[in-house]
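Next up: a single chain in structure tokens, the form predicted alone.
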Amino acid sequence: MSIKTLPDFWFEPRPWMDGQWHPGGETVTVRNPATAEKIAEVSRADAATVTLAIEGAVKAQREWREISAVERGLVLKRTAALLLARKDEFARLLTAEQGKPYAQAAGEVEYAASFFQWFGEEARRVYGRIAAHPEAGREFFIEHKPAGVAGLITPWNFPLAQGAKKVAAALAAGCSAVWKPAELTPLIALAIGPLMREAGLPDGVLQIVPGRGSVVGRVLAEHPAVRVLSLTGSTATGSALMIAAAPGIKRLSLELGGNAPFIVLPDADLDFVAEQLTRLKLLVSGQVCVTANRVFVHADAEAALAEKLAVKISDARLGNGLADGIDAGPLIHRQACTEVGALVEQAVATGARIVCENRSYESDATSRDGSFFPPTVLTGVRDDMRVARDEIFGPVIPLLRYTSVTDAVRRANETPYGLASYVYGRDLAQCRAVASAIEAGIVGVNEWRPLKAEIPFGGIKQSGIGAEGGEEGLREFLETQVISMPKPVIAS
């Protein structure tokens, strides 16, 4: 069996700031999640560092804003295409710290590199407008500025794209910003700085800053300087984050958690819903906030479409992410496989069964220290269940039966979250209206992975607030003045 190597680094596991490596305090190591091979020891920002890096940060904004926005655009152009020629590098590191199987990592990449693309061309389209003044010779000059510092808090799951999308919106606005990268996986945010560098960006411009989420994340929502925090996370730290934000009255952006609807109406081909399920669910392993976590599926066909999933999961290869051929990877730690198993022995100790588990990566001894979790496929699900109340965050496929569309769609709608759900149908009116009325930030209709970086993004609910993507991403790290001025006149 052919096992990709962990790249050579050419970085420093420490804190990135001012175009350099800093000296951090308490060490973490990194493991990988499918061997838990040690892969690197990591110096954690305290808050005094943290402090230094707003502070330089502070300084690289005062330029970083008068910079033109097509050459702050080229900037982020530049690092796109560095990222695609360095793709495999990327790819490597990112399987062996998060655990997710080379050719989904590879993707990652490619997924970040469009959001660098994105909005470096989106850099100069950050356009005012002049207002008709209701008095005679006035008129009003409407502008859109930075904001300032934008705080970055990334999750584990998309360490690399997920930084993306918020660095490469804060910069083409024109801000400056303080990323600090998740926990567990810290390495691919710290492979960026360099990158950046090279691609042109002046120093202090990006920090990035590895540490404890309740140091790091206090220290950006209380400094005056940071007028933007943007995080990617639970709904739990999301509120905890509001809160600690308020006193300075900060913008805020937050994607949470998710409980996303999967709605099979009764006219669908279940071959196709059974072949997009699995590659949803096979996703990082289903620790994916926008993956289905409730497959509505009408009672004749219920029987039906577990089997083909059946298939399915059980034809797919579970093992070390840097090994050939693998589908789907180890869940992020020992915790998560725990939590995960709860749920489903919740489940079927209440009338749920189980109608496959697959157990590929057992017959590799390499994995018997990882972080496994089965791909399990589950019939009989009930709505009080807690596999379908909660977050599932693992391959797990609950399977609820209904009898009318209406109802399938008002219990999609029964929960405290509005982040992504998916309608899959042939009639593409009914499909259309079913979208419509389910209440979720973005709707995937016979489409298993609708976000794209042309396209904004994010939840309704407790699910979030604000948008990343598209041109409304970049209008989170935008504030909006209004000049009246009089008309100028020729001088007689």
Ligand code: ADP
Second form
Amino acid sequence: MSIKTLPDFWFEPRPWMDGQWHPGGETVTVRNPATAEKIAEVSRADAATVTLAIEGAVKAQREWREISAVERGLVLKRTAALLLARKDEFARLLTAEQGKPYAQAAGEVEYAASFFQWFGEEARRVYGRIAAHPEAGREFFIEHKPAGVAGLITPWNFPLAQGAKKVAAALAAGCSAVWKPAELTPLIALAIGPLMREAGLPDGVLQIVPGRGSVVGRVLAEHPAVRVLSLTGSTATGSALMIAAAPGIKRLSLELGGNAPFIVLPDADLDFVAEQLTRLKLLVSGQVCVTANRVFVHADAEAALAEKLAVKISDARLGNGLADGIDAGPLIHRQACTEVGALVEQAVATGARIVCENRSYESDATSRDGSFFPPTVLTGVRDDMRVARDEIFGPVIPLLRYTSVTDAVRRANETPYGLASYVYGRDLAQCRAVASAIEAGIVGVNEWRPLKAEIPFGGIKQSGIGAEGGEEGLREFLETQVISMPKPVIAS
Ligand code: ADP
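Switch from the form predicted alone to the form predicted together with this ligand and give that structure.
To see the whole picture, the full complex is given below, headed by that same chain.
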């Protein structure tokens, strides 16, 4: 079996500030979750370093906001091209650090590049307007201006793409940014620093500060120069950040947790559903805020769907994502396995049944020390079980029976979350009606991965505020100024 190697590092494992590597403080070991092998020792930014990073970003923003939008866009589009040209290196690093299989990592590099490309194009499409004034001889100018310095906080499941969404939108808007990657996956973020410099980004416009959420997050939330905070993380972290940002009245853009319903309508093609659901749940081994968390299936179809899913899930190969032919990798760490395991155990103890478990990773000697969890199909899951109420963040597919579609929709909405959802069926009118009735930021109809740079993506209820992607993604980093003035008249 051939195993891909780590690329040679073109970056250093410490904060990237003002176009250089900055001394960090305490170090943390980054390990490959598939093998537990050490990849790097990363120096974290302490509070004083983050403050310096913010000050550097303040200086850099003064020039960056004055550069033409076309020029700003060009830097972002060149970043997209460089990322794609170096897709293999980035994908190998991402797999080693995060654990997802190489093919998924390569897909994430392309996805990240699509945001640099999209916002590189959108940078030149920031339009204001002139509005009629109620008094004669005057007019309003309405302008959208960069908000200032943006604090960007990202998680470990899509450490490159979640960063790309925020960095590209903030920089396109004319903001400078201080990016704090997740503790467990700082390397892929640090790898972006020199890449963007090569793409022509002036020093200081993007500062990258690995560190603890409680330390870096607090400084970003409290520093008066940071005007926008954009977080992708858990709902609990979003809530903590809102509280920390409250005294300074900061703009917040939050992409938080989910508990996505996946409604299989009675006329759905079950082979298609099984194939799509398997792909969705094996993506980053289910550690995705938009993954299907509750699969509602008609009581008459539950057994058939469970059987088809069992075949698909059993076919998958789990192991070290740097090896060939791997379909799913490990969870991020052992603790995650314990937590997902507890949800499955509680479900089984209260009446659910395990239909299949895939432990193919046990035959991969290189993954002996990895934090793997077996993809699992559960039937007979009820709404009150923890596996249906909590965000699972693992490759578990819980099937929940329904007898009426109206009831399935009602139960699908009985959650404090409202991020993604899925509807599968043959009758598109029925799919459309069900999709409209679901309380969620995005609904995929017969589509397991509806997320693209071109569309706004964001949650409702406790899943978040604001959107990423689309033209809306740029607005998160713009503020509106109105100038009310006399209409100029021709001097005679
Ligand atoms: P996950 O469960 O996906 O790890 P978290 O919400 O714990 O989600 O982490 C997402 C990001 O938020 C990480 O970069 C983490 O360091 C950061 N973070 C955690 N706690 C805080 C906090 N109190 N303030 C700001 N950022 C935080």
